[in-house]
Structures are given as C-alpha cells and as structure tokens.
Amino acid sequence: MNADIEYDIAIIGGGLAGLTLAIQCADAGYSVVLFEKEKYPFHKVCGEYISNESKPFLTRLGIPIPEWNLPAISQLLITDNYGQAYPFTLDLGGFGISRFRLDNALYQLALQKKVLIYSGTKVLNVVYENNYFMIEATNGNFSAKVTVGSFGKRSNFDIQWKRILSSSENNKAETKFIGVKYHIRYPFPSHQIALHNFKNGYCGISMVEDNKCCLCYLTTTDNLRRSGNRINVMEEDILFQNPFLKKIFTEAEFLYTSPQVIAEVSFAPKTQVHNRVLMVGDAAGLITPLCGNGMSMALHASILAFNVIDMFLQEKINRNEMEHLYSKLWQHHFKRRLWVGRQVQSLMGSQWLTSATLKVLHMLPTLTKKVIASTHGQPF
C-alpha cells in the first residue's frame, strides 16, 4: 500500500471526540487528516444532551455556547413503566443542542484551522508497520504518524478487529440494543430532561434548539423482533404501555419523515487502544444513554488523547509510552462511570425492579445525588 501523502495526524471518524481533537491537534501546529463516512451536516442517534463540565471546553475552542441562547436543562425527571413520575435535581446541570447543530459547528472551525477533511469517505483498512500507519480510504493511501478511531457505537472496525471484550462483571452488557431517534415539536419543559421505562427500555426527552425536542429512545433488539422489526408497531405495543410516551408519540409533530436509527449497539467494555490505533469517543467505551453523558466524555477523551500525541509527536515519550498512558488516564477518567451506568441500566426497563429502585432513590436524596454526580465529571 503506497501512501499519496503522510500526515501527522489520521482520525477515522468525524463525531465529537474526532473534531475536537483535530482541533486541538490543528492549534498545536500539527497536519491532521480526518475521514467521514457522512457529509456534513447530518442527524445521528444520541440523546443531545450535554453536562455542564463540557460548556468551558467548547467556549475554548471557540464554540460560542452562551451566544446561542440552548435551553437550560436543571431537572431530571423518570417515569416507571407504568408512568408514575419522579423528579430528581440535577446540581451540575447542562443544554441541549442537536448533533447536527454542533457537529457541523466544529467541522466548519476544524475546516478553519485547516484540518483537512474527506466526509462522504469511508476507510477500508489501517496498517501499522515501520512506525507510521498506512491508511486504505475510498479515496485513496494515506499516511500517518499516529491514527485515532472516533468511529462512534459500532463500525465494521469493531467486527473486523474483534474489539469488544466480554463481560462477566454484567450480562446486561452483552446485550444487543436499538436506539430510535426523532426531532419533535412538543411543548416540554426546557429546564427539565424526562426518562421514561417501559419494558426493556427507556426514551429520552429533552428540549435542543429552535423550540424542537429530542426523542430518543433504547431497547433491546428482541424487543423489535416480536415485534415484527417494525418500528412503529414496536412503539404502539411496547412503548405506549407508558402513559406519558403515548401522549408523546401521539399528540407530537414528527419532523423526520423516518427516525434515525441505529442496531446492534453494545455497552460491552472496549479497549482504549487496538491495533496501535488510539480510540476517543464511544470507539473507546460506551456509557448508557439513561446518565446521559456520552457527549461530555467524548469530548473529555479528546483532550486526554490530544495531550499525550502531543507529547509523542515532541518526542517526549515513545509510542508504547503513549499508548498505555492514554489507557490509563481514560481508565481513571471514565472506567468507573461506565460502571455505574451500567449498573443503573440492569435496573431499568424491568415493571417491578424499576418502580423499586426508584422509589427507593426519591426518598433517599443523597444517595440519588452521588449516583448523578459518579456518571459526570468535573467542569474541564
């Protein structure tokens, strides 16, 4: 595979933790290539809801978060199956904003700081050999001192490189899930985030920009298949059992002609590094939508990742150097809420166990705060 031109930086994927560090990596003087399989601007499922340890970060950047007026997201309310409500406050706090807004924000400022980008591109096949990575695109070699995976929840490289380890800890973690996402006009509180069960599964609602709601919801794939791996009557026979997701689905303007989906995700652990290639964003890890901090810790991982290909690319520390020190600040970071969301996720979905522990969760306050408060961190 003969290279057309060698970069020091190749990142495979163009979500959050993919712009971000390129970024980074742009300001820092370095030559960065970036390939996208979608063209930008484009919807994806995620929950769209971002913490408030995020809102520096971006402002740095130059994202300009407090000009665009988001809605102010401070309660988080849950409902069990059987739609009886529990609100819960949410001391940290965040805003909503939709993927397709802030993703092609930070394309356009990484296009500014000349990374250069190849969306509507997909990558076939990364080779590590002779310290330089040797990238196999659609539109043809390409060359690279160190290479990141920021291909989301799932991409044919986690099948290709057998990354996803399993998982004795939790068999929740094996299983295979659906996320259905769709913009909404519905009038909703814009403070407030709502999680509503229903069984084996829960949807999202929260207020973004332009007076839209985010509804987004997860379940597991054998809930579509009795279904007839129709999406609808899914959410006719499943969904609706919740009072408050029929109100929803029928009284709501829908403003997608279909939903966004996405099959065949895993919340199973994952590896930080594979194949000498350094993973930010879900490729690294994937916390359950229920604590609704995926986009935070992509954003967060891009900071960890930039900070030690710095220090690789100045010679400071060797490649083996590199790669377990960025393991191990992930770990530090983020291996713990990944646990916790996974354990509040085995809770969740069941009639009898969910009603349960949320009852038990609304009359204990401090316990409710430090289950939030270890699924996010602190303002970076």
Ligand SMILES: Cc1cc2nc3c(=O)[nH]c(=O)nc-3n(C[C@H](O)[C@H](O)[C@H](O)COP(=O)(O)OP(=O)(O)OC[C@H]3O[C@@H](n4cnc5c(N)ncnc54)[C@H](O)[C@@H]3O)c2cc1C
The other form holds:
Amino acid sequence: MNADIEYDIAIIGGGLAGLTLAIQCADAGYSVVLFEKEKYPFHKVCGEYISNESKPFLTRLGIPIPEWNLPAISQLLITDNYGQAYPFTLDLGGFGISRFRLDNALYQLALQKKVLIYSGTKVLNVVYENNYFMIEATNGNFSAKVTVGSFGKRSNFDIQWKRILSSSENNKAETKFIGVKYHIRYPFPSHQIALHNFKNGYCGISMVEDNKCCLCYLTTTDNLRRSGNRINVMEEDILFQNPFLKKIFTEAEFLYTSPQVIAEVSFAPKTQVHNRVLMVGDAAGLITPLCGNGMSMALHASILAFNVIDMFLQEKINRNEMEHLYSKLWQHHFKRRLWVGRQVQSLMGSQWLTSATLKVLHMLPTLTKKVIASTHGQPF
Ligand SMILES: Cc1cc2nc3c(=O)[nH]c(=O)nc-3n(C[C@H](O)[C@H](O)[C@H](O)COP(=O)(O)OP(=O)(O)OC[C@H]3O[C@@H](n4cnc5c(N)ncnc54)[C@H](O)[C@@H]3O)c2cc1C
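The block above covers the form predicted alone; next, return the form predicted together with the ligand.
Below is the whole assembly, all chains and molecules, this chain first.
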C-alpha cells in the first residue's frame, strides 16, 4: 500500500464515538481523516434514549441539546411477558433523539471543524509498520500516526481480526442477537420509556423529536430462525404475546416501509486495543441495550481516547504507554457496567424469571436504584 498524505489521526467509523473524537482532535489542531461506510444522514438500529450523563459533553462540543426541546424522560415502565406492568423512576433520566438527527448534527459540526470526512467509504484493511498506519479504503490508501476503530458493534474488522474473545466463562454473552428498529406515530407519554419483555427479548418505546416514537427491540437470532427468518411472523407469534406490544404494533402508524435491522450482535467482551488500533464505542465493548447508555459510553470513551492521543502526539508518552493507559482507563470506567448489564439481561430471557425479577425489584426500590446506577456513570 502506498499513500501520499499523512494524517495525525485516522478514524474508522463515523457514529457517535468516531465523530465526537474527530471533533475533539480537530479542535486541538490535529489533522483528522474519518471514514464512514454509509452516507449521511442515515438511520441506525438504536433505542434512541440517551442518558443525561452525556448532555454536558454534547453541549460543550457545540450540539445545542437544551435548545432542541427534546422529550425529557424520567420514568421507566417495564412489563413482563404476560403484560404485568412495573413503574420505576430514573434518577438521572435522559432524553429522546433519533440517530438520524444526532449523528447528522455531529457530522455537520465535524465538517465545520475541518475534519476530512469520506462518507460512503469503507475501510478494508489497516496495517501498522514503522510507526505508521497504512489504511486501505474503498477510495484509496491513507497513512496516519494514530488509528482509531470506532466501527461499532458489527464490522468487517471483527471478523477479519477475530476480535471477540471466546471462553467458557463468556458462553452466555456469546449468544447472538438481532436488533430491529421502527419509527412510529403512537400516543405515548413523552416523559416515559417503556421496556416490554417477550420470550427471549425486550422491546423499548420512547419519544424522539417531531412527535415520533422509536420502537426498537433486541432478540436472539434463534427466535428469528424459529419464525422462518421472517420478522413479521416473529413479531406476531412471539412479541404479540405481551399485550402491550400487540396493541402498539397493531395500532401504530409505521413510518418506514421496512425496519432497520442489525444481525449477529454479540455482548461478549472485546479488546480495547487491537493491532495497535485504539477501539472506542461499541468496537471496544457493547453494553446490553436494556441499560440504555451505550451511546453515553461511546461518547465518554471518545474523551478518554482523545486525552491519551493528545499526550502521545505531544510526545509526553510513547505508543506503548498510550495503549496501556487507554486500556486501563477504559476498563476502569466501563468494565463493571458491561458485566452488570450482561447479568441483568440474562434475567430477562425466560418468562418466569423475568416476572420474578421484576416483582423483587419493584418491592425493593433501593436495590433497583442501585442496579440502575451501577450500569450508568456520572455526568461528564
Ligand atoms: C437494539 C439496540 C438498541 C439500543 N438502544 C440504545 C439506547 O436506547 N440508548 C443507548 O444509549 N444505547 C443504545 N444502544 C447502543 C448504542 O446504539 C451504541 O452503543 C452506540 O451506537 C455506539 O456508538 P458507536 O459510535 O460506537 O457505533 P455506531 O454508532 O454503530 O457507529 C459505527 C459506525 O461505523 C461504521 N463502520 C463500520 N465498519 C466500517 C468500516 N469498515 N469502514 C467505515 N465505516 C465503518 C458504521 O457504518 C457506523 O456508522 C442500542 C443498541 C442496540 C443493538
């Protein structure tokens, strides 16, 4: 691979982690190239409930969240597979915004900050040699001093680099999931997020901008297979057993012709540095979506990555120190949250276990607050 222009930082993947990292690096005066395989603006599978943890950071970066009058969410309603409902309070709370809008706003901001963005461009390979990275993308070859993988929960690199750890301890986490998302019109309280359980899965609903609701669920690949790989059959046969879901699915106006779908999602632990590439966001580890703070974690990880990259490029630390420090910081902030998220999700699969768990949590509000808090961080 030959490349003429050398960048300080190359970023693979322009979701929340990649775009916010690019903006921070550009603000600090570094040359940044970012590759995103899709063309902005675009929809993404996500529950679109974003924890208030990240509000100060987004606002500082230049995204005027308070001015956008987004739905403020402070109540959680969980139903079990039979439709028994349990209300909970979300102490920290969050807000609803579509990824179509948020990612596009960050993309526009990154362009203003002079980040070079190649959208509709996939990175195919990255090689580290003689202190530099050579990046092979569909539009040519590039070189950079630092490369960051912010390619999300599922990418060609996970397969190419065999990144997902496998051990008997993680067998449960290695179950493969699919995520499905719709935007719908449905009369739903703007201060609430509901999580409706069904056999081997759960479905969230909450408001985003423009009076739209995001309806998004996660279930096992096996559930889909058992329904002949047909999403509508699975919804009618399995999701509709929860009366709340049957009502939503039969009464709502669906705004897309077909849903957004992501397959082969895994919650198994990943490495935070691989082939000398720093991983941020879901590429470093994906928290189970029922915790509702994967987006905040992706944003927070971009700050950790920026700080160590900045020290490296200023020659305050060497490459080994940068990698070591980043892994350490990442583990310190997120390892336990991911673990708790996996434990909570494992209680939500079977019908009787979900009901029993919810009954106990409802009777013990202090414990519930602790569980919710242990999957979240402090505002940053
Ligand atoms: C079903 C489901 C529901 C969820 N709901 C919520 C929720 O309500 N709240 C919450 O906080 N979190 C939620 N999450 C988690 C949240 O979506 C993620 O944590 C967040 O999107 C992570 O951001 P990211 O930047 O790491 O990845 P992404 O936003 O996925 O961005 C990665 C980008 O990389 C691009 N890419 C991949 N490979 C390449 C390549 N080779 N070259 C170029 N580009 C590439 C992709 O196109 C993508 O745009 C949910 C997750 C799932 C699965």
